[in-house]
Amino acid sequence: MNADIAAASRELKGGGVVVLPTETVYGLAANALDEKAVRKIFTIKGRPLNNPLILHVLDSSWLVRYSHGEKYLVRVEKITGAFWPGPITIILPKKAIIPDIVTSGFDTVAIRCPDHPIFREVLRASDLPLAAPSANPFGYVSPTCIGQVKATLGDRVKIMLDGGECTVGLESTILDITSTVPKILRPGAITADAISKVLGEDVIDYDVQIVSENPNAPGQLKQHYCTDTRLLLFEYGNRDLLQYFAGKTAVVFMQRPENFDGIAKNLQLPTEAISWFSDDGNLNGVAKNLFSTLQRLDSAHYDTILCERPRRTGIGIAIDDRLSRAAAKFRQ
């Protein structure tokens, strides 16, 4: 066994907390069956106790250990068969073995099977379900590389495993399959259309207006994924931006502007103040680079970051959700 995997497994079995990579974002993991260990996650992050965590498992065979999914077996088998391991979380009734601190007192639990070899090896070695929110201070931009974790958590966690850059870059889709009609509670890379095709039934798509101060799933707070720098949003394709400027401003587009020099001149900005999430505007590329770009600009000492919103289609719904919540605290 790899020494790093073994060390992480020992730490988790001993009630500790470790940082692990997933395909979505880096996670701050603890043994989900150990209430004291899970409480450390909330303390390290400064996360409120009324915000539930996701339970990470090795495969669908673990579901019977931690949830009552018999009533929803057909839906469970279709979703896990099509998308696990991968960036989708399902909501199921929980078994009593799961401490209430994991679910914030709800009688349901969010469960995911991650698709990153390091996380999966730790799950296999420890034989434990792992509670693991994003590895950053609560409410801040989620980390998609180990450098971002170290920059925000410092030495608060002893063991941090580096798995490179996250390939998806956005937190998982959360799907409530216990409702009469399956419902998306948080958007992600796996869309309502893709889920509907697999299930063979309608799926209630995500409503960007969902805001809860007592959420039954992660990602529903009004303010989340926030930069420290003032963040303002403008509509896709709008180039009349000077009205938004305040102090030293950076502008970030969905894709590289075709007339880059002309836009820089028109906005009266140095070229280094203009960024883009993707060279070609592909929304999967935007998602992968979203958080890393925002964190880079946040550390560059601008007064304002002016960010273009995506086309609201496919994964663009999830991107827009993250940006809307990130900018919420700066709205007048």
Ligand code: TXA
Contents of the next structure:
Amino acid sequence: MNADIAAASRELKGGGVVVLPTETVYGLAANALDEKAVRKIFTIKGRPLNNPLILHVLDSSWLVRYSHGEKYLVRVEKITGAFWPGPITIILPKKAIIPDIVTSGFDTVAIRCPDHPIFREVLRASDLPLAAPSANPFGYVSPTCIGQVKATLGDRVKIMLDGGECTVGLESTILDITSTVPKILRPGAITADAISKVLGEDVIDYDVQIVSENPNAPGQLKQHYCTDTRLLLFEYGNRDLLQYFAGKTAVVFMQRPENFDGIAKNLQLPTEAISWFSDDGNLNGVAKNLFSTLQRLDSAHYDTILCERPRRTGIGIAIDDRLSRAAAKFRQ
Ligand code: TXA
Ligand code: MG
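Beyond the form predicted on its own, can we have the form predicted together with this ligand?
What follows is the whole complex; the chain from before opens it.
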């Protein structure tokens, strides 16, 4: 076994926390069965205890250890068969073995099977279910490379495994399969349409307009993923807002604008103040670069970041969700 995997596994078994890569974002992991270890995650992140964690498992055979899925077996088999390992988390009734701190006292547990070789090897080596939120201080932009984790969590965690850039770049889709009609609680790379096709039934999609502040609705915090720099959004393709800003402003488009030199000149901005998430505007590419671009601009000392919204189709719904929440604190 690779020495890093062995060290991480030992740390987890001993009640420590480690940073691990997943295909979505980097996670801050602890043994989910160890209350004290899980408490460390909340302390390191500064995360309120009423925001439950996701349990990470090696494969669907682990589900019976931690959840009561009997009533939802058909749905569970369809979802895990089609998408696991991969960026979708399912909500199921929890078993008593899962400490309340993981689920914030809810009687359901969120479970996901990550698709990153390093995370999977640590799961295999430790044989433990791992509770892991994104490895960022609570409320801040999620990390998609190890450099971002180091920049924000610094020396608070001893073992951090580098797994390169996350390929998806957005947190997993969260699907509640216990409701009468399955419901998306957090949009992600796996869309309601794709899920509905696999299940052969309707799925209630996530509506970005309904971001409630109800603490009983986990995962629905109105403000999240926030930059420190003021972040303002403009509609896709509508550049009217830009004329009101100059000086220490950064502008970020979904795709490389054709005449970005001209745009920079018009707005009286240096060309380096203009960025884009993806050269061709492909939304998977945008998702992959979203958080790293926001973090880069956030640490570049601009007064304002003006950011274009994506088209709201496919993964664009999840991208728009993250951007809307990131900008929420600057809208008041
Ligand atoms: O892609 C991901 O899911 C990443 C990687 C690290 O796996 N993890 C992640 O965790 O995004 P976190 O803690 O940042 O987000 C977990 C979300 C929270 O919004 C939480 O409210 C929701 O999952 N959640 C957890 N348990 C839940 C439950 N029983 N019912 C509803 N939502 C739940
Ligand atoms: Mg998070």
